[in-house]
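Just one chain is shown here, as structure tokens, and it is the form predicted on its own.
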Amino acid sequence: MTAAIEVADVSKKFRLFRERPTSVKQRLLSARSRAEDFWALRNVSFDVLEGTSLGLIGQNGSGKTTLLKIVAGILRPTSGVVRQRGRMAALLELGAGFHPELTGRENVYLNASFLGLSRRETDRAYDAIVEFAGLEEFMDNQAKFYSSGMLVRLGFAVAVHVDPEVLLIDEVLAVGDEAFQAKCLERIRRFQREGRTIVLVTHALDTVRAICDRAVMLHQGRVHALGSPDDVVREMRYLLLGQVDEGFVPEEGTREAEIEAVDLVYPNGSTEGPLVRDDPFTIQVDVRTNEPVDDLDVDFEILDGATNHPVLDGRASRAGVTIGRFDGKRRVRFHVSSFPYTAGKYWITIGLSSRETGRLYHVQTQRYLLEVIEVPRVQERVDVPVTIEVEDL
């Protein structure tokens, strides 16, 4: 398969000035001492194959947007090279390419020309662009009166209607409302079905897992992890916890025993969620051995998706449960009597290890989603003791 984008050993340096000189004399005398080099990117290399979707993640300041601007041709790398094939459309930052004094209609033609469309081609696409953005009533208003959400909607609508072969999308989608985000994701999935190439920069790790084929994580301007979305997102969550693994390995464990399947079983016996807060549920783990195992231990940990902190864990050996020697398949169930934590998304890690030595056989880190919801409960009448006192006044 051919690479639609090749990023080869790309580095980008900026000059940071601690204090701006106010005269030519000051510039000549002090510019050297008051400026320093800042490397936003260092030796970044990866390919994006045609027809695939790549998620680009990392903390703020890791170099994601800088790299996307280099791929789009807006910035030039200090060293290295980027090669890309096919018509490219980029939605990089809020209001980019819009002139505040021009109307929405005029900005559509301006943006489309930036992306390589002729006026005749824009005429044909105009109605579809406006309909997708849902801004029919505002197209003759100046862009300076548009909200941030309106700018995003119009910018995305133009980008996806120029018939791009490669689509670059920065975090700006987070600005749109929920309904528009759903519409954008549906259009992205349609592009995927059509074999288009997509690079998505986002902090929404669940979105990367849901729609991307591969992911790259940048850390301090370097590629820290590259691989499947599950593996790279796992490493990103470790980083958010302050645990950076410089020797990132996508697959962990010696594999004498493997996790074959994991199901979350809810109170009604179904494996389909969500879970109502305070209700019980079961984590069901099917284990397969590749050679006889004498001392298998199984454990789980649940991480709060909002704070990236662990809230609950369990281990067979700690509970006094001995799994025993076996060769084949075995099922282990963790019965959680109640889950009292707030509504939201939680991620479950499952691990297999040696009870005696702690050697890791297999781990799936933050692989399974537990979604918790709040359901108003009808208050039942109960007998509550009431103490009565009487005193003279």
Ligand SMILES: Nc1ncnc2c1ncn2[C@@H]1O[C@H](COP(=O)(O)OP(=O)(O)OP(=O)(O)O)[C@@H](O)[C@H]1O
Given for the second form:
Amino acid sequence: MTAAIEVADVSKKFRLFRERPTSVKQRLLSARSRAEDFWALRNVSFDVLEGTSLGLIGQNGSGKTTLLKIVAGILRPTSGVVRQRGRMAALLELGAGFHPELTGRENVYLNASFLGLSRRETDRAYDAIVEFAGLEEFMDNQAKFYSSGMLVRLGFAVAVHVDPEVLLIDEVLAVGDEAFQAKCLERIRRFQREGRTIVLVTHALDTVRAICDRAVMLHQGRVHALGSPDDVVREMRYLLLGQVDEGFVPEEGTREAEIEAVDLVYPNGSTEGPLVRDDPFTIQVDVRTNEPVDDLDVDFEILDGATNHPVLDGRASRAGVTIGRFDGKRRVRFHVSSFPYTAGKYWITIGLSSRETGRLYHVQTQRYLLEVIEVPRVQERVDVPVTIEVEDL
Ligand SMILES: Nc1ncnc2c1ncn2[C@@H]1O[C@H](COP(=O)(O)OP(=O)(O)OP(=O)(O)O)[C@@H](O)[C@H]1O
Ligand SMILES: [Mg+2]
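Form predicted together with the named molecule structure, per the form predicted on its own context:
Starting with the chain above, the whole complex follows.
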């Protein structure tokens, strides 16, 4: 298969001008140095094969839109090259390509001509565009009176009706209502069946997993992950883990008692992972007191890094284990008899608290990594009941 889009070692530098309140004299002295270089993209390379769909993900400001604009030819890379084959339609920023003073109808013709359609071709596609957008009554209104949802509807409708071989879509879909989003997704799937090439920028990670063949994750302008949507989305979730939750506090507590060390002990006695699925392991927590404590409770929680869901936890008091009064150090071991969850990364939270008042002495949230792998093994014979039914046809 040939590549519909080749992005080769693309970097993009923006100049940032910082405005600080300074005296005229300082301004004169420092006028030259106030411009700073900012690299929105650094050495980005990947291909999109003809007829495949690529999901482009990354946090706000990671460079997705900049990259898409470079692919669309709207921005020029500072270095590197983009090669592209086939007629391309791009749905970038909200209302980009729409003239606010022109009516919806005029904008359809204007946009279609940008995308290479003749007037007659646009005449033929016009009704289908308006119907897809669902804006029959608004086509004679000026675009400046359109809501953001209406702009997206019209933009998408034009983009999919100009018969593009390559379609670039930046996030904007999220603006439409649910029914329109479903309609767009259905159209995207039809495009895929027709063998067209799609690059989709979105924050909807499940959409990427559902419809894309491959994915690229940008982080601070660099390619952070590239490969199957499942793997790349998982990487994205690891990155988000520490940041999704506004109230995320990595470490907290009053520190009468402190977590001094946490080790994961694997079946061979080593503290080096990974763990093989279904194997046992031990979470070993060393606690140090800063003043005598007699009501200590220790707990752990394991979170699935791929889904952000807790999968396993344990607490000394719940198991009827009393840690007792102590001043100094004590070691608590949680022996997990088997870890039945799928291969991947898991994050462990450890907490010390008062079993009487619940007060937190020391909590380390999602601090320790448990990596689980699966080894192929010979499947054993088991007795699975099979029922048999016979029916006249
Ligand atoms: N014209 C510009 N001049 C200066 N900096 C810019 C310009 N355009 C983008 N940037 C910066 O480049 C970085 C990447 O921006 P970009 O819009 O590509 O991010 P994004 O991944 O699309 O983010 P989002 O998810 O919020 O849409 C940001 O730090 C942004 O401020
Ligand atoms: Mg963007």
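Residue numbers count along the first chain shown, from 1. The shown structure was predicted, so the numbers you read here are calculated from the model rather than taken from an experiment. Each form is matched to the other, and the largest set of C-alpha atoms that superpose within 1.5 Å is called the rigid core.
Superposed on the core, the two forms barely differ at residue 140: its CA moves less than 2 Å between the two forms. In the core-superposed comparison between the two forms, residue 352 has its Cα shifted by at least 2 Å. For residue 266, the Cα coordinates differ by 2 angstroms or more between the two forms after the core has been superposed.
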